[in-house]
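Next up: just one chain, as structure tokens, the form predicted on its own.
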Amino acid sequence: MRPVFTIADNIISPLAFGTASNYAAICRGESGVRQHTKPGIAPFPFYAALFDELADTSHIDTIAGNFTKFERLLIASAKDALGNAGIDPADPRTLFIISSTKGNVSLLEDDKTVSPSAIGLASSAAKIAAHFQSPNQPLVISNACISGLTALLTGMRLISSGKYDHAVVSGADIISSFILSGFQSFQAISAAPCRPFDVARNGINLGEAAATIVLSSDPAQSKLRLAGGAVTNDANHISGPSRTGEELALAIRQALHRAALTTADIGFISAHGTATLYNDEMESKAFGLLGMNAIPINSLKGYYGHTLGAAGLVESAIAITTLQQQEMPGTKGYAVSGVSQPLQLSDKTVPVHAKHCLKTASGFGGCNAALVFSR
């Protein structure tokens, strides 16, 4: 089996465009968190990362071609990925996955009259391959929470396995009404700007974003691995995670035994942290399982809210420019400690020394997932 590394990566979110640009801002605390009136997505104030606060998108408004804002975002993030990835995206030898939860859903909400087959995920993969001229089909990723972790690991077991040389893995979704008032029937909203892990924690943000993770089997081009990855299910409740933690600890084990490591080599930890009462709980008690509280753990929700489908390629983008950079962000909202497993959080920037990472993920249905980066 062909190591995979990973070659490149974009974020654009209302904090920044690129990853490098989205990583100093978070690293000085900024957020794109802000509080918003909008009358066609909720009929009262909310909190959410939204892209009407991104200043420069002239990335996204000068793509020609019918497209939809979530396709365009998609598109404008792949592009710049592979610009810097130096890799033709019309190569038989690389595949395009899609990872969203929603996709264009909201066109539902615009117009009655829109065809189903413009909502489909499919269709929308199937527009982006066509304008970057690749010869494959696309695979398309939708698995709640944990969809840009699952469609990372496909892309390492596809290029591993020797079908394809490299896979562009990109991933977006952006907020609707349909969307807020489904997490707001959970009544998993915050009123207020999160607190991941915080003993006030009281629900999520939503945010916009899109990002791309270039992976490739040629170890010339990175020094930067994608060493393992694992995806397990708790078959617990619907929307309600694992009471025990025993689950996502089981595909933490289990990528660690796939990238041939321990807890010990972990450096730091990029957890989901949504900020709900139950999720972080989870995420505590299954790092306390594997005897992982003394690694210094952050999470991003603070700094872009729940970006749904795009969550685990930006924070996996950030994770792996963690390694490079060799500091983590803080997690921004938290102060006091409310999860029953201590942990090493700070909401602070700070050093680390790092060879390899962990990145975690959880979502409805009970599903979790979890990868290990190594520099």
Contents of the next structure:
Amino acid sequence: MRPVFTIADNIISPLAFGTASNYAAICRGESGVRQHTKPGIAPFPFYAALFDELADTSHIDTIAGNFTKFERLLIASAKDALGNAGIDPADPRTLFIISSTKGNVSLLEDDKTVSPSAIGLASSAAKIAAHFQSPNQPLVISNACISGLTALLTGMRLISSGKYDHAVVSGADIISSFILSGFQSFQAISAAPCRPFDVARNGINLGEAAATIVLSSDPAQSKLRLAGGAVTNDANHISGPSRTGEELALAIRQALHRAALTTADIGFISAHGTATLYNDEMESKAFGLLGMNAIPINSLKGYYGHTLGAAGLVESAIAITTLQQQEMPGTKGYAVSGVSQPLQLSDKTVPVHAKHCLKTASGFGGCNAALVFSR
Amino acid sequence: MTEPCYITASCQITPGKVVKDGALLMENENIAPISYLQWLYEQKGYNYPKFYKMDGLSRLGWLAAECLLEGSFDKNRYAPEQVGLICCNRNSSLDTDTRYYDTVKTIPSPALFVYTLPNIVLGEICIRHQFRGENDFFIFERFEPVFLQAYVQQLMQENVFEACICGWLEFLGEAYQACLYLVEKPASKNSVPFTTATIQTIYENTHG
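Return one more block: the form predicted together with its partner chain, after the form predicted on its own shown previously.
Zooming out: every chain and molecule, the one shown earlier first.
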């Protein structure tokens, strides 16, 4: 089994284009979440992080070809990451992996009779791979809110086994009336900026983002290692998280075991922290079960909202930068703990001394994922 | 060295037909494709009220997993986290996406919205059988035996799981196909080697 390295990344969010400028913005406490009045998306004002706030969209607008907004964002993100990766996307040893929950679902809103292939994630992925002249069939992962982490884990495995040398892992989701109305129907949307792990938290903000992480077997340009990962299922409820956190704890334990590390090696945790009552409580129980209460931890949902299929990649790219800079962005919206287990949360950027970090996520269908990155 | 794995059971459901381990198990050609799944549920005498809350894709996958595991799977052999699911399809949850979006103009239905993700069917199977291992959902234009064989073989090899329910779960309108097969490490009486060729044969055998 070969080690797998992260060699380049990109984030496109309403805050900024590029990982470095995103990291700088959130370290300054800036958030892309604000109130919007958009009758095309919802009949009432709502808080979300939407792309029309992004000041410079030239990287996205200048992509030539017949692409949807979703596809254009993925291409712009992959292109920027590839520009820093120094690998050839057309190489047969390079694989493209796409992560999304709903992809082009907004096409359904404009035309109910839209062809299944136009809306399908497989055809979007094929168009993106063709744009980069990749000779390989791309993979598409659609695993609810853990999609981005599952996509990274899949890429890591296909490189470690020698099947490929590089993987370009990109994820995106667009917020439309389909998605917003659905979360609203669950009463999961907060009427104000979200407050992860806080006593006053009352739901999520949705967000738009695209992100890419390039994985490689070649340490020459390496930033860090993707050292291990695991996925588990709660086997409890399709839309509510585990009551005990045991299954997320199991994923963390397995990811650490596969990385040949223990909880004591982890310098900080990038949690899912959606700011729903049940998710954040479940996560605190999982970290509590593993005795990880004293490890610095954050949630980035207060800056980006919940970016669904992009979330695992956006948050991993920030975690990678945090490992390099040794400064961890705070949890925007957090003031007073509202979970049963004590956690090392702060709303301010804090210094960390981390050689390894943990990234977690959980989603509908009862799925949990954990990845370990190492410096 | 590659440790061999075996397919110890398979199940294929298409409109009007169930094929189990390569042989026709149940057939009813005089019934609409959509009604067939409920007919099957009733004929088999299942008692799992949640079935009626499920969307088409989850009903299909749930029934296919029942038929796959019945008489073929010794649950006591594995810890809950040792059983995984790796499935794929072409059209994600598009059938339910369309149904859900029809409700948005009036009262958006949370009961439908939760099924607008393709991996929910895996969650339903995990809940039914208390499987807690890895579950991944891939989207492909078509069944991809080469990828599915190599990837699951690697995960078995790395002991990510000791048994895996794999295959194709596609549901759109009147058309559906569930093709699930169970991969385990020890061979059993009627098992076949886990190869690209054997899973392609299982996928193509919709008539028994």
